[in-house]
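Here we start with a single chain on its own, the form predicted on its own, put down as structure tokens.
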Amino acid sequence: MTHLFKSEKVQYLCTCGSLKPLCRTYFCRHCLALKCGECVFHEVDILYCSNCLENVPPGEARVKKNQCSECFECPVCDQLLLTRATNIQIPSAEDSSKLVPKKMFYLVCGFCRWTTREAGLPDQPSATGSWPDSDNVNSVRVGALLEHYRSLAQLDKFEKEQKRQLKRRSNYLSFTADKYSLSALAARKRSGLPFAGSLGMKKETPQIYKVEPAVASEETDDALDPDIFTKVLTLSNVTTIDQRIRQPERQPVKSEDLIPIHKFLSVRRSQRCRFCEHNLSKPEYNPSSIKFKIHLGAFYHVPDVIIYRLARDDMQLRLCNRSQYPTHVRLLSLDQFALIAHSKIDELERSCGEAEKEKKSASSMVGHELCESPATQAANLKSCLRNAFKEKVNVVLQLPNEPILLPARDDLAEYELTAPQNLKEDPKAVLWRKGNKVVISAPLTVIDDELEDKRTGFVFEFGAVRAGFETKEVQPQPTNVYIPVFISLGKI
């Protein structure tokens, strides 16, 4: 959060090249670099209704159309429609000359006071009544149009596959050929007759479902009302085009053809680093629990900048460390950051150099071997530099030469009143701390004074530990990692 209500003013450079607020990001543990919602894999967990939280299994959520089966909507403001009971009398079972009270449910809106009854709907003896559907008429050829498309699909996908398949045998019999003698079989191939025996079990071809053709008609069902026009409109009457489009297989034209709308699913999804495919969000299968079984938030690994305050020709910046470990933390101009970025890489690249003698490709690589890997880190740094140059600043900062310390988070020294001692520090440069928390002065430059919106940046360099290797015995070991920052200064 780097202000109240305008996150966007301190945004992060993620490695795909696009700026996120930090609270809009997550941080690889394993490949120790900032993840945006682009950059990750979206994976569905679960299915599940947000009204009743019943959790939905996929293959009957597909049955029911991702809707739920037991809550409904308003088709006027698509607000959740509401059960209320009311008592009605009918004839006695026993004696009909005697009325006896029954019990009946309809549905309310709690927002705009529409009910079942105005669209002519008759109460339901139960409160989770089976209330009409809406039915589409045309329901036989869209299912003839699924299932023609359906086929098609399957075939493409059945040619592709012999495709791979004849690539992998051609390459198969040019390397045998003259060792097992089988370049009668590759004569046969390229002349484009049939195998004399199959190397495998051949699959059928996937038959295509055929559909009847659409005939084009002069006559529709949807003839205008001849008095139209003479009648005065009643606008309360007359259906909108988002009611209309709510409800696309009947689209009610009237108000009182309107009913209600079955409450769409809600999913749960986790999050996975393209990378290294690791886990960056992963919630709870439970629908009614707000918690995470992983959550690897930008948040709560990498160190916040926000602007404490902001003047003509100086800024103050507050730092926090919300993670478990104590780190060091650097401001970087983006020269210096290049000069440090160049030397890095050639040193990641003779790394390479000595890898590539021991014969490991990166295909042979897993999990933590990959992201540790000289090459990896060296593509990492390549397009952080090249992206974080990519960016335009009209302001340059005065940064702290030296690092500054970030201890851990401890809910505890919140309410401590006295800062850490013996920190050997440039009052200057370090104006306050408290608990996890440090205010820096940064002096600014302008450089371009015609453009209004001033925009500076700078690259934060941090210890980082990678997730594995926190163990009690031996202390982690931080890695630096090297993240761009840009702030938005506005009209100062």
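This is a predicted model, so every value here is computed, not measured. Residue numbers count along the first chain shown, from 1. If you superpose the two forms and keep the largest set of C-alpha atoms that fall within 1.5 Å, you have the rigid core. What changes on going to the form predicted in complex with the partner chain:
A movement of the C-alpha atom of Arg150 reaching 2 angstroms or beyond is seen between the two forms when the two forms are aligned on their rigid core. Comparing the forms between the two forms, the C-alpha position of Ser255 differs by 2 angstroms or more, with the core used for superposition. Annotation: Cα of Val393 displaced by less than 2 Å between the two forms, core superposition.
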The other form holds:
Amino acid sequence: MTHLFKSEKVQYLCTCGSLKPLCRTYFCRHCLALKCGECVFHEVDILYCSNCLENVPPGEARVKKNQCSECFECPVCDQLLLTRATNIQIPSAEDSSKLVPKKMFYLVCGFCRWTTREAGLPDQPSATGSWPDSDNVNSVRVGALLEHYRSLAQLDKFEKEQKRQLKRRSNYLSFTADKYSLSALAARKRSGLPFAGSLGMKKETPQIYKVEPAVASEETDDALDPDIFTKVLTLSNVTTIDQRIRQPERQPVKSEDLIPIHKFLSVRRSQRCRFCEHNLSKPEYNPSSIKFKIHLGAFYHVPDVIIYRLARDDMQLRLCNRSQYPTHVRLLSLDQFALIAHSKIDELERSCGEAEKEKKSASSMVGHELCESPATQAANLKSCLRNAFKEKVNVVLQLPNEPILLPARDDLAEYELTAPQNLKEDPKAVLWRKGNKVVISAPLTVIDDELEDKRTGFVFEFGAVRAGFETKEVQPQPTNVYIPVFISLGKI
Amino acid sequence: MDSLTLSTAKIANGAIVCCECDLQGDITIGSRTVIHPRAKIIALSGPIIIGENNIIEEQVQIINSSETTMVIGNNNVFEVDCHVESKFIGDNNIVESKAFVGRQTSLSNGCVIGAKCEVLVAETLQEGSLFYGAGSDVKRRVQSDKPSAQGAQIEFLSKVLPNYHRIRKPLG
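What would you give as the form predicted in complex with the partner chain, now that the form predicted on its own is on the page?
And the full complex, kicking off with our chain again.
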């Protein structure tokens, strides 16, 4: 399936070194770097049922084993079960000889037409909430084992707490007790008696919940039916392994024992930058809403590069700026980028040395300071250089040298008929300009003809505004961000 | 448009066969069968006999490419865009949308061929068997609930279709 923007041909290099199309990356406005799905923290935001769109708080979800109470899945084919009603005639409550219609409900799968009647479950009088739950044969034993291990864990914790108190206490006492005559406690310690409940510690140690050890036996519950050797097996009566494992508590062997399964809850996640811990993507609380509270997709902040035309020796690229700020873009070849990067790294390391004189260590800086500190920026540039040169490139582009202005995205520009501003631009480099889109020409030179698939790369330099500085008086100054872009040209 | 050519289909009284459907060859259609426009029933070499109370929806292709007779029973439903070449189809079957039933398969009674399933297996299907899944990854099972009759649907179609489409005149 093709996608309008998810081109696998033009890929951006993320800070972790992986190549991703632009629409699959986020742009952290504090670090001013691209982050992809692999280098962000994924956190569980809310749990919800994808059918009834019901929000479930995490505590309640744990009790209900992460399952929705109202929605069911077909045990045969794993699709959603629909509720259907039939009318049956039953004697009415007042007059037992008269028959009144009553609605009875049963569940049916839309895909494989499995119904609850096949499991032998009777039709329910109410549409929701009255389907019987599967009973776990081993629940009593599992509960006893859980209690036992929980009490063991509590005992461990108590002992550790005691040891810690002892250790801490002993240091404290040795320094201060004799000096300030906290003699009662010191006396108790010398005499070896355990501590009294002066710190709120319980007097009695937690008891271990006793559980009967399991006894091994030769016969198992789920032995194979001896009829399998004598009678012909009808495959439609036997469950498949998938169907059996989907209900691990019961694991029914016969098809008629399959009962509807509660639907599992889905997770909405939010993404967070690993470095500066700012949120990159945070959805709304309401499960049926598709909007985001915070949505820092790179698509809306980083200019987009698309192959406009491609020939044997000429390529035209279209750059599109979808952010709110106009930006100046420069396309650098990898060698030019290396030169600029090295000089910047030297400059940053020099200022890094000066910052150290003010005794600011990396661990004490948080948030803005961490992202902006020269040490961080130098490290980022170094890793970017290293990752960029790992990619193999066999076609070289001749890129325009001057910075190209990309205006901000303006939704009203479609309706304005004014001509674009007069800019001094090389007409051979910038071929076409409309609103926030620019087409530039980049002639190709193949340097290595061995491989059929040609790849080229360049580094995108554009100005981005660092977050956290927007005040009304001062117009934020854009800082230069360098992102390597690699284009696979295929066979040309 | 087939309304200009003389078709040789024998349409019983009470059958609703739209003019825009494509009938070729020796076809017999039973009464109260509804054939939607754009259906294709092509009896290339051998005749096709369609029973009563069937519903054949749009884009359905029922093709008989062998020389023996193809028999379709009563109360069947052929949903949109299914492709049937099977020689023998019994009663009360449902062939869902975009399904394909091959030449060597025969459906007995009460079978359901799920949407987009390709059934090419060379056997007569057991009563009430059901195929589901997609494309070639088709699974089968036997269902106990028989598909319900389509009487209400046929009545409704018999009243509504003539208002919007030209109907072929039944012969005899």
